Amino acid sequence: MIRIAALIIGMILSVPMSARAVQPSPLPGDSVYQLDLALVDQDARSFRLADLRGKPRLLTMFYASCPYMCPLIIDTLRLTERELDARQRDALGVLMVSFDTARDDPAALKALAGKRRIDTGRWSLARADAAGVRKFAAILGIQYRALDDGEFSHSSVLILLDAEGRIAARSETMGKIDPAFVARIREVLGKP
């Protein structure tokens, strides 16, 4: 019996560490990724919010048919990214989650990405169910409400998460650069 146990232990130890199943460390208690949120992106790919762990990320909320503020949010994200060098941009992901659970299906999100020439290799436009959207907005401190005409009244916020999903910075500056926010992004991304 001892020989069998020794054989099994020897076999396990002979497998390189990289080939062994490694359990990820627990998420920090203040991580947004603690929210068990199912999302679907513009390419109809399903993923969980926690799947984004491991890379700093800019988050915001929007809806595809928004005529005013949401295009400005997209433009502000782009302005913010332009302040970063190529390495920093590559190290930073962007997630935009829609308020409009009725109309923003993957086809609507993909159409918006095409219309606005959004790089979906680094940016994800996503949707969740209504309950998930409410929880996500609450965690991020974003307020919204549906209006009778199908539009949404909402706060406009950019949020920076660190690689573990902790909120590292927020900006409500739209339409121009927020230097303090950009500085914090650089800090979270680290030195080149």
The other form holds:
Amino acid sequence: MIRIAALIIGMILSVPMSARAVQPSPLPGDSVYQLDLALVDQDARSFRLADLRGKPRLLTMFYASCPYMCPLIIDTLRLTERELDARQRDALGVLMVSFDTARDDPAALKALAGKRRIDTGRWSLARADAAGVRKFAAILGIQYRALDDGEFSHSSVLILLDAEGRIAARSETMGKIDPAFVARIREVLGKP
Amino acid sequence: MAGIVPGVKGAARRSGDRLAATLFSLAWVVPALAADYVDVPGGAFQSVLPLAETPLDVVIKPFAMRVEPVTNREFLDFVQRNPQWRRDKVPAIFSESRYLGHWPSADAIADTQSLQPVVMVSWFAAQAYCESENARLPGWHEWEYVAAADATRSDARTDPAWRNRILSWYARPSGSAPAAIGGEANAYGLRDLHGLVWEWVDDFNALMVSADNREQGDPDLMKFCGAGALSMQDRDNYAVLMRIAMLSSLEGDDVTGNLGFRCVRPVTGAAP
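Form predicted in complex with the partner chain, following the form predicted alone:
Whole complex next, starting from this chain.
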């Protein structure tokens, strides 16, 4: 009898709990996730940028056919991850968004992920429409322009977001470890 | 007409003022009210910022452009319809704290500000305004293309008088509010591209400029993929280069007291 009563009380109490779960706390005003951006990943899955809330992430921009700098961006992401232990790596997501709205469809992104043996369980390669890419770059302070020959001129930056989408650190060091950046990742992952 | 509209008690007065301002502008500045756009024919154009190492012409597709920059009154109307863009509501990531700081309150402007171009707006806010008109910010090349005109010629850039007129505007001390819109129309029928405010462009974060062309070696290769930073083709054209230098120094959430915007959209009858 007491158990049933406890169960009923528990059920009553759980209603506002689940209602609260449906309505998350408002995003901080300085969160990158304030940007309402539609993305499609290498497996043709559609998602919104704000869906990534809840886990610290590394963000960068690239394009699949890039001959020199973008392979180096992927290498740098790998080098950076290698500085972390397995638990830390699992707690960190990676999002790479393409500049190349014309050529980087899900198939092109998937081909690159295969070629570079990217673990798409933890890393997402994604595309957005042209206006969305321009806004995403603007919010991250990344510069880029399309060139006549189909290449892009762009700045190469890794950006660390905390779980709420606030920019916690950025690094323009490419091809080697940026110790201050790695320290900041550990700090952000260390937060309970 | 002058004086600051009080935030709370002035609702009736505000609408009265607005009516007066409307009648005033109907009499004097008709194009300002309707947010008129004019069709701009496309063409080949030699930009100071070419897309390739060789100075090929940039091909501009036809577009329609707002005749004048967006005014404080128009932007106030937008903010009232889209309260998420009020200065006390906007997420910090989209606009620094000085956003719309020249307004007496978050939802009121001074009478004198009505027909002045809106300034102190971030790129994100300008973009959102244009989207509310089913438009977008112009690309740099589109802006440069129409701004090359004077009253009679579509490209007056080689005329020293054109350059000097713009440079003399730049030389005027800033700090005071810009004058009202309604300057002389250029050959396309567009007004106030020069003389009042500088304007946001859609691709402000594409204007990577090498401070010195001799820097085209390794440093750029490390920072920029592809062909490296741009070279400027026409170094004598300070009037245009100053715009590029200013725009390329900005972040999307920055605001300044002399930076406004206007919008473009597809020409009438064209596919969006």
